[in-house]
Amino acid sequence: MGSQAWGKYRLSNTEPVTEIVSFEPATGAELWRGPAGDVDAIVERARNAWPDWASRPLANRIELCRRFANEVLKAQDQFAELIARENGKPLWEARTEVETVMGKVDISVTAYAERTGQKKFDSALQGTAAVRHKPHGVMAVLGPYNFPAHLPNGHIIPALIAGNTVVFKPSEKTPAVGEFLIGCFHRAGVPSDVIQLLVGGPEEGKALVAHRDINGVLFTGSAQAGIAINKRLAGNPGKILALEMGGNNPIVVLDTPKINDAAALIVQSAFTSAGQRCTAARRLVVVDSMYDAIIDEVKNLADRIVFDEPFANPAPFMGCVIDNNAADQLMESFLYLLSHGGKAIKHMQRPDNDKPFLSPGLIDVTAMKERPDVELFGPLLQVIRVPDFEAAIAEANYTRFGLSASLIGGSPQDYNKFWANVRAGIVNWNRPTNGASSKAPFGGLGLSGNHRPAAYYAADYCAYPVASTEMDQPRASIGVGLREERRRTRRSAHDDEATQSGGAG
């Protein structure tokens, strides 16, 4: 494939900035503006504040959490406007990842006690076996600008319960989220230097990936930064690195009687927010059987599809993505697909060159030779007709990304297969491919993750297990291979200092 047909897997800009600026996508208004942050001396306080931070009661570093909530429940209209603004989302949709942040804490606390909570064994006479957790230091977040707050919140809580000091990079397109989610932190009593932010680009986030001072990296994001962080982090595997890369989804379709169900199910997987989410379903895998129903249905559904700004009235479906930029890219994503052997099925277009909203895309891509496996991060589903079952698997196992995939219709036994069989670390039936559970783990692997996952099991990678045996007093015996003991008769003190002086008579 042309490199110029993937723009969004050009290599960016990584020259220094001085200074960071947020556009509001919808409008192309400034929004926010703020000098880049110093790396060394962020990290520097951040070290400076763990041994404290992690001596501190685990009830007390939940209870400043809890704070935290407190907080963003007083500023969730505030919060919920700014994500809109700056990521260019629904009102509707942002409230619900407000709602999201706040729900972290109990979920987290819960997860921390039951996957990292202290066990003890009675061993009788060898004491007391032991497993506690330890945190693991300074932990950077780099964050991604689709969710700018839930998903860096998702490893933040996790980490500050552990006992681990954060500091946190957003997107260099989210900025301004970033700073109101760590203001609500300060304002809840968590200490300034607990809980930094770091403002910058690619620069800045290198710098603090390879810090001497950093731990652990939790990072959501692409694949290819993903795969640049572990290629830079290899030789040091004292660094813990949890990576949340995308996806190229699969949904998978059998036949099933609920065709408006399905083509639902479809449209919420291939076009919530405008397709950005790492969950959303790429590729539509579809069953000779079911092909004509099930495009026609989701074709006339994806055509009722309201995308504007993110405070229209009435509420818009989906917004714009996130600027002009990744706009084009998909745009000529589309035209390569369609140069290339596909056939569209419902163009699509973009209304106002000025500014990135886009119509949700179909395109048949059944009779190209070679499919390209790359994450197209926008409102884009590519569709596949395959003659039965088999074949379907074959199909939505035919990438190297591991994130998600869903079957609808079928039976119990089919989806046992297909849950047997599909390499994906999310597999639902009958549901869509994303609005994954927090209260459950969330990865993939591949190109997906690196088998870490997060949401539930956050906690594993927040801190590592001590395991120590115990006892109150000192007992020992040595049993077997010593020489016999050589005894000698001990005299008395007093016979001794007698002998003494007899000899120097």
Second form
Amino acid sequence: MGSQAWGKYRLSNTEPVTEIVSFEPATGAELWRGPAGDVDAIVERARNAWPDWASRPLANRIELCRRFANEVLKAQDQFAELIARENGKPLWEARTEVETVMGKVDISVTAYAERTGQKKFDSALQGTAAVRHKPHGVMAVLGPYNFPAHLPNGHIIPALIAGNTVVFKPSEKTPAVGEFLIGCFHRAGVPSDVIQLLVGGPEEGKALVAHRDINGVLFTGSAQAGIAINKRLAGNPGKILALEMGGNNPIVVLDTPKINDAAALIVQSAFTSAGQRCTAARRLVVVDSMYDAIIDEVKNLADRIVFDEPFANPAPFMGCVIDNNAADQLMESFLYLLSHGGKAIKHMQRPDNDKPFLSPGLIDVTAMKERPDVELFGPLLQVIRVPDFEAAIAEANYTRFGLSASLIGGSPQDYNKFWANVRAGIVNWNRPTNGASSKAPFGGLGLSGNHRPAAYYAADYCAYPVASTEMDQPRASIGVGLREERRRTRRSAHDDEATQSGGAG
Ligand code: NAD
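Can you swap the form predicted alone for the form predicted together with ligand NAD?
The complete assembly is shown below, putting the previous chain first.
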């Protein structure tokens, strides 16, 4: 089932064609099937469509994006159901994803104006200095499965507004959502070649990234794939590359009397979306004085978490992970931690081995000699006990990633210190590590990103700045370093000829 979400099949008696098949993780039922797209043909169409799209007035591109939001609104129930089915997240969560998709348009319009709009500096003698932005051309957008609509859309809308055409390759695990998203753009009147769907897996992703007619790659996914893309483009400095990758995010607990609230924030951070958020807390770092009270309450809450199918009634807190392969790997990781010095606080369990449902797991890894610095993308929280705040900060930074970090409890001075010393692109106080605002930049350091944050700052990588100085007439003189001018009367070529012939005669 879902563990084999893509593969090679031979269709009819012609060439082998890659076919993509997606399954509902919660039930194992096949949901979608279709052949992989033709990268060359799709990129060529995007390239040909670009000049017209880029030369349209900004207001026209914005209007079409607004109509897109309206198309999503009209289909919001159907869209949310499809996301829930193909991803396995609860319906209530899929609905919030659809709302975020619609909200992206207004935010991107404001961000475009604020971050990449026009600026002019008038100067009577020097003319006008202007800074304007131009689109790059054809952008490849590569999406992950965990927010199959919202995250690629967070690249697509700013790219379209800025005047780029887009080839969008959804995750091979969520092609149906990708197709639905693109359908909304087309129904809104965005020309079909301006935003196109490329169905495919990593092979099509690699071909797209390397295609010579692609001007930029906007990627959201794992560090492993992001690094591969970064290497592939190392010899192409002309292609803009935005990498939004994973995290091994810490949530640090200092002294606080509000144990229940602290535990709720920890549980939200670690287990929302079954831990399948890039910003999910992976490591709970607790000072000694708080350990017993916090762990007790987190365990108590985690024990009460309902995980179930997306449409179950009453609504579950979380659904399943994306497929059986992911569930297998997470169970293996849990066992690895256990067999290397970890102490289970709450075993991660898989009630049905044929389905990717996992219960939340909690494991104390303080005694482990070497803790693997990897992203365990599921409902598994590692706990580390530390003697004091200094040790907590050191532990929080003990990672190659740098996406999000939260401090729970402590004083404003503690938070200042945490903010200043923790290396991450999102640093919060008494808030979860996840649930970031689209009105802020969203990105990380180290293995989490390449300093091109998305969300509000997506505008920055969708257009490049052009500096100009301009005057309506040529006006210039040279003030220094010229010999004194020898006045000479202007004579016509005819006079010269006359003089020359006169002299000769
Ligand atoms: P993934 O890296 O497996 O795949 C992402 C996309 O890249 C897919 O479309 C895939 O087909 C494509 N791809 C894979 N290898 C490629 C290659 N070598 N060249 C070109 N394309 C390639 O990611 P996933 O498993 O779908 O998503 C989960 C990951 O995404 C997690 O690591 C999570 O932390 C991360 N993520 C990051 C953010 C963020 O904004 N920082 C947000 C959500 C998810």
